[in-house]
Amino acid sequence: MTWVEGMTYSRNQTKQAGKLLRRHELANDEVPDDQRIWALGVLNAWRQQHGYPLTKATMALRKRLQTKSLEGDAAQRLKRRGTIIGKLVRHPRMQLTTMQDVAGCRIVLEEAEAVHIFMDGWRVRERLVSVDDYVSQPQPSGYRALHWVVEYDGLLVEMQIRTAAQHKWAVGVEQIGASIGCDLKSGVGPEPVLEWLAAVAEVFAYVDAGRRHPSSLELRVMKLRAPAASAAREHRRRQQEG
């Protein structure tokens, strides 16, 4: 992973490049090649420069591990230049300098009990600068787990804390959300796909808590597969037509 060291453009170059590449994507005969180009090698650099703070977060959750005599996989990795766009058109209020998960970094821990270990009594030493409690509340989609965003080196990372089970559901969203060119882990997508994938989240949330979950969940997950596999090869051809 590459390291930039210091600030190749200022922090308002690198908004201006955000509000450029926000403004092709939304109509593309709006900004000149010369721009549009050069708003890309900002972000590359914006990239870069988080390579370190990244991997200092990483080490933080490796060494918490350890701390607590845990198991568990450590992941980092670079939102990559189309996602980082794609969120700067979701979100027009939003500065590529303010986005909270350019660089972002995770913990899978086995049970929600370990994640309880794993936590408790947790201090970084870094400026914490939010806390998303995902379990308690989640997301729309059924995404669930716990966000820390930290500030390591005057730049913002995000760390994730996750059950197996809610990365196993994660990772299925992505792939789904892949395979039909969509964002399902952000709510975007075919209506009966995020539906079913609410539903199928809640039978997750259930594994995590030890408990069964009851028989009309399960019915309702039955119910919801087949229009969201349909609508899911209908979006996909839809996509292929362009």
The other form holds:
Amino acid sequence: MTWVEGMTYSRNQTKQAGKLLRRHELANDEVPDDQRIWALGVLNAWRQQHGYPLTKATMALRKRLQTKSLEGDAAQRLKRRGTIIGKLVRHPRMQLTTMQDVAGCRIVLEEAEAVHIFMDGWRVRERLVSVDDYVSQPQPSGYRALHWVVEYDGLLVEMQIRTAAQHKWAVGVEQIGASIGCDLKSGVGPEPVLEWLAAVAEVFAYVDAGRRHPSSLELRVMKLRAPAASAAREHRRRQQEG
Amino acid sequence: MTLSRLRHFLLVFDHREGSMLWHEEFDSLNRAVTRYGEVEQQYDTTDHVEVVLIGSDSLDTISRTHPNYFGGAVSTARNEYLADL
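Switch from the form predicted alone, shown above, to the form predicted in complex with the partner chain and output its structure.
Okay, now the whole complex, with that chain kicking things off.
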């Protein structure tokens, strides 16, 4: 029996490919070219397998939107090969076969109330692998959203459910990360920048809760801003030099 | 009402220029994913170019769900708090 219908490589080969690509990234002279080409082929095949399960998940999000008569934007993406390899490097024990977000889809709803209506009583027929509520328990970076990992056809698909404010924050962080050359979203970068972004995320959470944020938070954001800006400039300068 | 089919967009974004270089559109997901691997390989050693495959009902929706690939639209993602860093 095949482990995943249609996958031409075995589970062990897929794991092996992930290990080779990680090793190549860490010390690129250790992995011969033909092995790297083979491993990239396996990665492509693995990603290709996720296409239809991902589409099913995205359609489920869109269907739910329609059923609940809500306005929102839904989209799906297959993880870029560079970010798949980057993630394998950051998590030395992670396997290519167990990465939960090779396939990901996202829905952006207007506000917290819409998310509540969307989620209330929603059941997926497929196996729900994990539920992460980063709204009640934000990530250290300040990232907030609901994440579901659902198994479609034996493959994992990550669903992100965000409010417009949560989305705006996440997109802003990605953009600042790109401009200073570090992966702030994963908590990698100059500490003052990360600290300031986490405080800004708190302000956005108040927006979602329909409440005005306290003046102590406003003050904290203001105080953190100048050190963040100079740390960002410094980081960018060092990146450019070298 | 039936939902429209998903369309698949391969976006090629240049971080140095801050803009999308080009994009391709596919009805077939399989063809899109195959092409994804080819174009990634083409830019294998070009760090400032990012290739990504996104599916949605339209490119317009993607400009909101993934605004960072649409240089000009990026400013809408910012507000008084995240501006000018």
